[in-house]
Amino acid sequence: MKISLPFVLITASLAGLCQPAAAQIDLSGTWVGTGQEGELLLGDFTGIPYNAAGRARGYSYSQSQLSEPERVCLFYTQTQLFNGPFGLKISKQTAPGSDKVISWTLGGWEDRAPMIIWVDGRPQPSKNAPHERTGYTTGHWEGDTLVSYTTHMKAGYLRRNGSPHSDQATMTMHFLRHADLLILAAEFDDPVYLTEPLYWSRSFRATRNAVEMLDGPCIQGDEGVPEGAVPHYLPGKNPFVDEMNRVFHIPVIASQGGAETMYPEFRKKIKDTFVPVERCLTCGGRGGPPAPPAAPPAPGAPAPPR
């Protein structure tokens, strides 16, 4: 029997519709980060498109805020996914009596609450709904990529050095799996502190080894800051504004952040003011070449100050 080409194409198309949906890609399992955290100096806003309000809020931050009794056990927001040192444990939840996935859960860390990504079509809550550190996240599949959208986060930090974000911030993430490699790519928007979106990416690799998440209960303790006090710096009083310059010779204009610091062209603007660092200034004996020996003093010269 002779079969026409249009019939073959229609049959193939219908067969494609009967194949398992791309949403059947399994993200569950244990994943370990493939990279390490970089140096986190206070006042380093390089690459963050801050406006004046975001920069001012960041410079008011004191690391001692983490020692307030009210904040000792306070979670970071979900931005910590891209800045924390831990891996991921991802699990899926199905509808009772069915294999239909209704949500994915990214397990919590000691300083980040779990993230639940609802993929059952439920809407985002009202803009007036309570904001939490966990945020509220919905998701859908675009081909073989899970796309999630997080809203309703409390004000928090983009980096663990006081780089702020507001409670109006949102985060869109793409989960891309390639065999044993999982890539998270995110767009972060904040109409209060950012002039344009901030983009992140982080890679994880599947592992069968146990990955410690340190997600046990937090026990509040006295860390030296009295209850009711909020350590902070007044405008113009933050002593760490020029720390990136003192340690790595990065010009202050770069560490202040801003949209232009996100792009390679910014290097041309600062190249005449950048002095390369000859040796590691923060290794503390844990790496980097040793300091060159001091030249002997000239005869009759006074002893150098201590």
Given for the second form:
Amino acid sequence: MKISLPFVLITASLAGLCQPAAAQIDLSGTWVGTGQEGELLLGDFTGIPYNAAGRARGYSYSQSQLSEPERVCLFYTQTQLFNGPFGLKISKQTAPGSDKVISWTLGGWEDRAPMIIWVDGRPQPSKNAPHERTGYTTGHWEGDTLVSYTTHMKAGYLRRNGSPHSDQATMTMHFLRHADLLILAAEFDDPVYLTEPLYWSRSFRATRNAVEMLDGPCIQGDEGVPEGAVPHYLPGKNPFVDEMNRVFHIPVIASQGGAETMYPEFRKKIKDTFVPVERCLTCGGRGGPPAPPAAPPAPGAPAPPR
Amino acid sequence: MQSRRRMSGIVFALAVIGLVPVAWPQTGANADALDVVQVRPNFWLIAGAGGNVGVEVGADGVVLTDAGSAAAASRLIAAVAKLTDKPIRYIINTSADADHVGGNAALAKAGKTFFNVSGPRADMARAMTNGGAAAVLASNDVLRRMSETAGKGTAFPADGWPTEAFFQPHKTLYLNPEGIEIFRAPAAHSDSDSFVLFRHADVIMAGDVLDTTRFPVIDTAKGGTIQGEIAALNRLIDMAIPGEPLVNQGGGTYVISGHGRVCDQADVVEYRDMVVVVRDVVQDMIKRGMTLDQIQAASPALPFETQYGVVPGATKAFVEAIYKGLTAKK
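Condition change, the form predicted on its own to the form predicted together with the partner chain:
Next comes the full complex, and the chain you just saw is listed first.
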């Protein structure tokens, strides 16, 4: 009996024998972001499902906290993948003497530590293990999608405006590649500050250009906040609570966040009270209303938004 | 940069084949629900035996920081024995709390003193060391608290009391071989607090001044104060060295809390900031003439309650301790 080679291959493939051992899709390369969702307006928690503690923590935040000497080089957690302006540099690592992929690395930026996604089946560390700037990430393939799970993050920010997340937060990411387009979709859970998961997505496009990732050293400088000082706002004293209202006419009931503000139905609730701004404020500097009055500084020296 | 990349590659390769525990301190030996976390090649955290216990191992033997609760002592002894066959030589206490000193007697007896207890001066050596047990080193205030009268007897049995009590603000040892420094933290969680710095391992055992599971317990009945708590946290921040300038390579001093996870300087800053913010809010309310009841009702610790206030009564006790500290007559 003669058995053809194609038949053998097809049969073996159906039986799963020809499946790649680990990665179905090669994610390695350099990727540039096609946009980012980072928000810098203070007091903008719109669409974040905060509980009362999360909102209160956000309103107690002063941007000058970033100038505490010990925070100068602390930067951001892995949430910055979605909120930062930079691209991605992805590489894969194989076991010694083998082509089996054991991890993927998302290179670090100057304000975000690298992320290693272990796909070799290792367990998460103990709950009592340290929380590093990298977080701890494991992953597996679901078809052509790499699914990663990050724990052990440091406390940080969901946006670069002081909107907090705790060190108990976890992030599940899906890496979906379509030719030269890479989509990262994430579910972010935080039992301390969120009542529901928060969802993000961001797209990247492959590039052959050499992209400098600025993964350099950091040296603490004196940014004006003395050691031991903790800039913050007392309850009810944050002058930026209504900044979204002043700039975009978004009512505080929306900008204060909460699960309700995530869903389209919420627009109906504020429709009758919302008055659109007269001119586009985010159209490349083509105008807009006068800037809101300068707010009084928080205790400690002020620092410009990063 | 070239050499840095090359080094990273070597470290990564070694981590892959398991020669160095570079990527993360992993959970190691586990004994009956105790969580044993390797923090450094010669240093472990054992959680679940009451307060956190630090285990430093070297050629001279084992140096424990704290001894857990009395009820967990046998499990703790078994867990240490799985890490090394070296004897326990020293137990250093960070406070006089039962969940930190309760295991002193049993752990010390499971160890062995450096003194010769069978030689010509055996009687004296036995008397100094509870019959040849490992030494228990702590501040005089720990000894005072453990030996103070409680009911018909003392707060703790005498065989668990410190055998080496010191009065100085700073005490040192050199074992294993590394410098071990003990720093007093006056009037913080209590009046008996100390930090223990292992200079080679680069680990600080912080005791209950730092508790990542809850708001700090400021035991005002035993001399704790909010001012001392903040000063102690600032001292910890000063002592811990962050992983700079190569921030993306990690590293830095580890700070092990009295309860909860292993921290670094950034985590202590996060905790210190929380304490200061709540202190400031309470202080502002006091200035506005609010009573303690009114302050409690106004939830001054609201931004942090879902993380540090989950233990029943923790928020109320913390706010009350702050209030007492800020309104006490000087």
